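First, one chain by itself: the form predicted alone, in C-alpha cells.
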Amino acid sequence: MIRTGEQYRDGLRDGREVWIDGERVADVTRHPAFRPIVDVKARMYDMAHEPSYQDALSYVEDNQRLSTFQRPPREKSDWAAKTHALDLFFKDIRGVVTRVGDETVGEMWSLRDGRDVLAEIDPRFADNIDRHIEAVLRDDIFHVSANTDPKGDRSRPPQQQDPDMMVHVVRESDAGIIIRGAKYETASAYADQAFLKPTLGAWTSEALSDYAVGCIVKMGAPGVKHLCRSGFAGRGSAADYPLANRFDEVDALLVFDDVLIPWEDVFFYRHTRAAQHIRATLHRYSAFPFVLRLLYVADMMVGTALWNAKQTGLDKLQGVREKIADLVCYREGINAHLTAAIAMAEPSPGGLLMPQQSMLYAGRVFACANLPQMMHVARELCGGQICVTPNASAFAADGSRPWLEKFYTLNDAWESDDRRKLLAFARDLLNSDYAGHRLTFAQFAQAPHFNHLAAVYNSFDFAGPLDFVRRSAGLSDRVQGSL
C-alpha cells in the first residue's frame, strides 16, 4: 500500500552510515543538508493520501491503492497519468527534482524486458526481477539507481590496478554474493534501495566476469557507506537561494565494503551478456521522466526571463522577443519529442508500452545538448543584476534598506521586494553554485553526450532513408542485399 511521508522518514532511521563534511549523520531526516529534500520526497507520499490529489497520484488494483509513479505502463493513458501526477507534484512543491523514484523504477522494467536473457543464465534471476518489480509497487519503495564507478586509471583494466575501482563480486556463499567497490549515486542517503549495475564492461571477449553484476542493495545494509558531497542547503539564506535551500539532491560516493547481497536480490552475476543487455536497454523507460524534468526547467527559464523583461518594459523590444522565442522553441522542442514518443509508443519485449525509442532518445539529445546555450540566453535576458544584487539582509537593514528600496523599486506593480525575489530566483536558477551543479548533472546523469548519440543511432530505423535513396538514385538490388 502507498506509504505516508512519516512512514518513509521512519524507514530512513535504520542505522545507515552517512557521512557529510567529516560528520557522521545521526538522522538524515533531521540533518540540515538532507532535511529539505527528505521533506520533498515525504510530500510526494503524503499527497497520495490527500483527497484533492489521491486519484491522480494513486490507483486501485486488487483492492490495493498503489502509486501512479510506480505503475508499469501498459497503455498510453498510463504515461499520461504519470505526466499529470508529476505536474501536480512539481506545482505543489514549486520546483523541480530529479531523483524521487519514478525516473529509476523504469530501469527495472527494462531488465524485465530482458527476462529471457536472465532465465537462460539462471531461472531464479528472472523470477527475482518479477518479484522486485512487484515489491516496489506493493510497498511503495523509494528506489534509486547506482550510477558510475570511480573507475580509476581507465587505460588499465581493473585487474591491473586496485580492483575495487569497479564494483565486483569477491566471493559467494549459500546466503548470496559479497560485493566490494563503490558507485556515485544521487539520493542514496535518503532512499530505501538501489539497483546496482555495471557502468561499462570491464571485459572484452569474456563470457564471464566478476564485474558483471546486477542486484538490489538496501541502503542501510551492513557495509554500505554513504560519503556525501557538501550540501548546498544552508550555504546562504533561503531568501537569497530559494532553489538550493529546498531542492538540493545530495550526491554520494556509495561504498560497498564486503556487502552481502542475498540470492533473492541478485538479477545477474558474472554473465557479461546479461550486463551488456541491461546497459544497452537501461534507459528505454527512464529517459522519459528524466527529459520531462528538463521541460520544467525550460518553463522556469521562460518564466524568469519573461518576468524580468516585463518588469522593465523590455518585452516590447523585438530583439528581446526573439531571444524569448528561442527559449520557447527549446521548451516546445522538448515537449514535441516527449509527446511524439508517447503518441508513437511501441510494445516492449516484456509486454509493457515503451516510448518510441528513437524519438525519445533524440529528445534527450535535444534537451541536454541545448541546455547550456538556453541557460545563457536566459542569463542574458536577466542581465547583470543577478550577479551584483545584494542579499536579502541588506534589503532589511535600516542603513541600506531605504537606498535599496529607492533603486530597486520600478513602479507601483514592481516594488523592491518583488524585484529582489525575482533576481534571487534567477541567480539560483542560472548563476549560482547550485545552478552550475544542476547543469553538469543534467549533462551526465544518464550518460555522457556520446552515449546519448549512440542510443539514437542504435534505436533509429535506417531502413526507410536507405531504401528511399536507393530508389531515388537508381541503385541496384545488389546494394540492398549488402546491408
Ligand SMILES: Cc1cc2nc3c(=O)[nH]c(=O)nc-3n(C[C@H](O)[C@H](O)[C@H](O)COP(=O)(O)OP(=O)(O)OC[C@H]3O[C@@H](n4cnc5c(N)ncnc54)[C@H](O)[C@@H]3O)c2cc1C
Second form
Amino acid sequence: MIRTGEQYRDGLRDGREVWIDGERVADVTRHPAFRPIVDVKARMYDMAHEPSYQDALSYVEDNQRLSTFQRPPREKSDWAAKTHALDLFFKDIRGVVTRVGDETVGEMWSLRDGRDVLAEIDPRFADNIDRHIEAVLRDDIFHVSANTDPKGDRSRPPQQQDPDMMVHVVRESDAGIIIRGAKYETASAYADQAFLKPTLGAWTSEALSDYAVGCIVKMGAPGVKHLCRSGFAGRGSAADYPLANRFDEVDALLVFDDVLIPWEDVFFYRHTRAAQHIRATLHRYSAFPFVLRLLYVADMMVGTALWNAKQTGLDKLQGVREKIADLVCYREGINAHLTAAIAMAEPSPGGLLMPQQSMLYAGRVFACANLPQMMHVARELCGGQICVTPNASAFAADGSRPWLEKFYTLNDAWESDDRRKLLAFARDLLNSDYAGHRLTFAQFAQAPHFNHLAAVYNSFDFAGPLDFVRRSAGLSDRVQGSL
Ligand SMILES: Cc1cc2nc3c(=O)[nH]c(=O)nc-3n(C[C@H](O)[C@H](O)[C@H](O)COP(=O)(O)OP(=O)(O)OC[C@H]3O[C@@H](n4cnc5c(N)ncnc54)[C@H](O)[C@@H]3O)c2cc1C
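Could you output the structure for the form predicted in complex with this ligand, given that the previous block was the form predicted alone?
Entire complex below, previous chain first.
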C-alpha cells in the first residue's frame, strides 16, 4: 500500500548511523542538511494520497493502491503514466530532484530479467528477486543504488591491497552472509534500503569470488555507517540560493562494517558470471527516468535564459535568439530520444516493456555529454550579472536598497526584486557550488561517460550499417563470416 510522508519519516528514525561535518545526526528528518530533501521525498508520498493527484501518482491492483512510480512497466501507457506523474511532482515541488526512488527501482526489474540466468548459476536466490520486487511495490519502499566502491589502486586486484576497497563477503552463517567494504551512494542517509552490486574489475575473470555479491542492504542495519559530504542547504540564504536550499540530494560514503545480510536478501553470491550479467543490463529501465531529469534541467536553462533576455530586451537580437535556439535543440534532442525509446519500446526477457535500448543509451550520452556546453550557453546568455549581484539582504538594507533598486529596475514590468530573484536562480542553476555539484552528478551518478558509451556500443544493432557498407563497397560474402 502507498505510504504517507509521515510513515516514510517514521521509517528513517531507526537508529541509523549518519555522520555529517563531524557530527552524528540524531534524526535525519530534522537535521538542516537533510530536512529539505526528506520533505521533498515525503511530499512525493503525500501527493499520492491527495484527490487531485491520486489517480496519476497511484493505481489500484488487487484492491490495493500502489505507486505509479514503482509499477513494473508492461505497456507503453505505463511509461506515459510515469512521465506524467513525474511532471506533476516536479511542478508541485517547483524543481528537479533525481534520486527519489523511481529512478533506482528499475535496477531491480533488470535483475529479474536475468532471473533464469541467475537461477541456472545458483538456484538458491532467484525467488528472492521476485519477492523483493513485490515488497518494493506493496510496501512502497524508497530504494537507492549502491554500485561504486572506493576501489583503491585500480592497477591491483582487491586481494592485493586492503581487501575492503571493494565490498566482499567475509564469512557466512546460518543467518546469512557478512559483508565488509564501502560504496558511494546518493540519498542513502534518507532511504529505506539499497540494491548493492559489484563494480567490475580484473577479479571478474575468476569463476568464483567473494567480491561477486548482489543483495539488499537495509540503511539502518547494524554496521551500516553513512559518512555524508557537507550539505549545500544552509550555506547561504534560500533567497540567494533557492535550489541548493530545497533540493540538495546529500551523497555519502556508505561503510559496511561486518554487516549481516539475511539469506532472503541475497540475490547472488560468489558467481562472477552473475555479477557480469547484472552490470551489463543494470540501467535498461532506470536510464529513462535519469535522462528525463535532464529534460527538466534543459527546460530550466531555456526558461532562465529567455526570461533574462526578455528582462533586458536582448531577446530582440537575432544573435541572442540563435543561442536560445541552441538550448532548445538540446532540449528537443533529449525529448526526441526519450519519445522514440518508448515509441520503439521492446519486450524484455522477463516479460516487461523496456525502452528501446540503443535509443535510450544514445539519449543518455547526448544529454550528459552536452550538458557542460549547454550550461555554458545559458550562463553566457545570462551575462556576468549572475556572479556580481549582491545578495537579498543588501536589497533590503537601508543603505544599499535605493541604489540596488535604481540599478536593478529595468522598466515598468521588471522591478528590482524580480531581477534579483531571476539572477539568484540563474546563479544556483549554473554558477554556484551546488550547480557545479549537479553537473558532476549528471556526469557520474548513474555511471561515468565511458560506461555510458559502452552501453551504446553493446546495445546498438550494427548489422544494418555493416550490411549497407558491404553491399555499397562491393565486399565479398566472405567478410560476412568474419563477424
Ligand atoms: C554526485 C555523485 C553521486 C553519486 N552517486 C552514486 C550512487 O548513488 N551510487 C553509486 O553507486 N555511485 C554513485 N556515484 C559514484 C559514481 O558512480 C562514480 O563516481 C563513477 O562510477 C566513477 O567512479 P570513480 O569516481 O571511482 O572514478 P574512477 O574509477 O577513478 O575513474 C575516473 C576516470 O578515469 C577514467 N576511467 C576509469 N576507468 C576507465 C575505463 N575502464 N575506461 C575508460 N576510462 C576510464 C574515466 O575518465 C573516469 O571518469 C556518485 C558520484 C557522484 C560524483
